[in-house]
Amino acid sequence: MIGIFDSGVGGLTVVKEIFRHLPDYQIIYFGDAARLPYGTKGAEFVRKYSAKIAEWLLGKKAKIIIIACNTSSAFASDSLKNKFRNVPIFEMINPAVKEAVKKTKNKRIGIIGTPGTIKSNSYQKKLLKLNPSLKIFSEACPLFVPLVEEGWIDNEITIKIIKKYLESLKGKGVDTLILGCTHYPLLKKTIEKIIGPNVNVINPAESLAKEVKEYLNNNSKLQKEIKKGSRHNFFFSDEPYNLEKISRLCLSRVIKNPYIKDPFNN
């Protein structure tokens, strides 16, 4: 199985892309709804629970770990790769960074994300490592997550808030924008309308899914080890708010009989 985890339901946008690009593989998903949001938590907290969840997924026979959370990707990916050296671990940041560098023409790239992701400077550091001549502009958008979880994707209030957050980035003349939170792809169409047709909007979930697919295509042994089939399992450490609505938005279907139990409540 492919193990995927997030702080809640936002990682379902990653599940959507895994289903689209790797439809034959069985996945196991864990959303840490009991401790969300990670975007406002400290680095040590995020590392601690990311490690606990990764270990739990491996105990459920996952062969690959996908960190479907930008904050966990920023704070915990290196420590997880060191802790689980024999396990392929994929995160949200590197695939999106590579795609953004390829697509930008004027070398002006914008990043939007949770306060934790923006504060970590993870996207900025990796972008500048690939190309030091880039100009990077970032904006924390903390209201986007509750808007998405309310199902307010393109109503009047949402449009006004998106316009307000993107105002400074539009003024900077960015030609590429990275959606640095797993909830944000659900706002992608509205964001594209507001930011303008000449800006490439990068969905890291799609970039990551393509990278996992390429990795598996080059590792036939691992391909055979990963369980295939359509019986996917969804676990949450607490009952997520608006799960039915979010799963419909992400997966065009309702997640039936999710497991609601916190394995770390001890």
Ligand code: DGL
The other form holds:
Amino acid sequence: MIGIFDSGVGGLTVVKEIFRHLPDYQIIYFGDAARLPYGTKGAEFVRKYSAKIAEWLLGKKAKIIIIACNTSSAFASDSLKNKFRNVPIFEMINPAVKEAVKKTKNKRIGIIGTPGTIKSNSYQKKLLKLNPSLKIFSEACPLFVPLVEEGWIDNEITIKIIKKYLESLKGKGVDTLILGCTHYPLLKKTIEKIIGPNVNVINPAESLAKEVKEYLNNNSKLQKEIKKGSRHNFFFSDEPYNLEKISRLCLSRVIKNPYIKDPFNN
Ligand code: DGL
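Starting from the form predicted on its own shown above, please give the structure in the form predicted in complex with D-glutamic acid.
What follows is the entire complex, opening with the chain shown before.
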């Protein structure tokens, strides 16, 4: 199985891309709804629970781990890669960064994400490592997560709030914008309209799914080890808010009988 985790329902935007690019593989998903949001928590907290979840997924026979949460990718991917050295671990940031560097022509890149992701400077550091001459501009957009969870992806209020957050990035002349949070791909069309037609808007979930696909194509042993099939398992540590709406938006279907129990609170 492919193990995928997030702080809650946002990682379903990643599941969508995994289903699209790797339709044959069985997945096991864990959403830490009991402790969300991660985006406003401290690094230590996110690291601690990310490690517990990764271990739990491996116990459930996951053969690879996808950190389908940008905040967790920012704070915990290095420590997880260190802790579980024999397990292929994928995260949101590296694939998106590579794609942004390929796409930008004017070398001006914008990043939007949760306060945690933006504060960590992870996207920025990785972008500058690939190309030190880039100009990077970032903006935390904390209101986007609750708007998406409400299902408000293109109404009047959402448009106003997106305009407000993107105002300063628009003025910076970026030609590439990374959607550095799991929920933002659901706002992609609205964001594209506001930021304008000359900006490449990058969905890290898509970049990540392509990278996992390429990795598996080059690893036939692992390919055989990961169970194939469509009996996916969805676990949440607490009742997720608006799961039905979000799963319809992401997967065009409802997740039937998700398993709800907090394995870290006995
Ligand atoms: N999944 C988180 C991320 O991508 C957003 C939601 C949260 O703050 O927990 O950063």
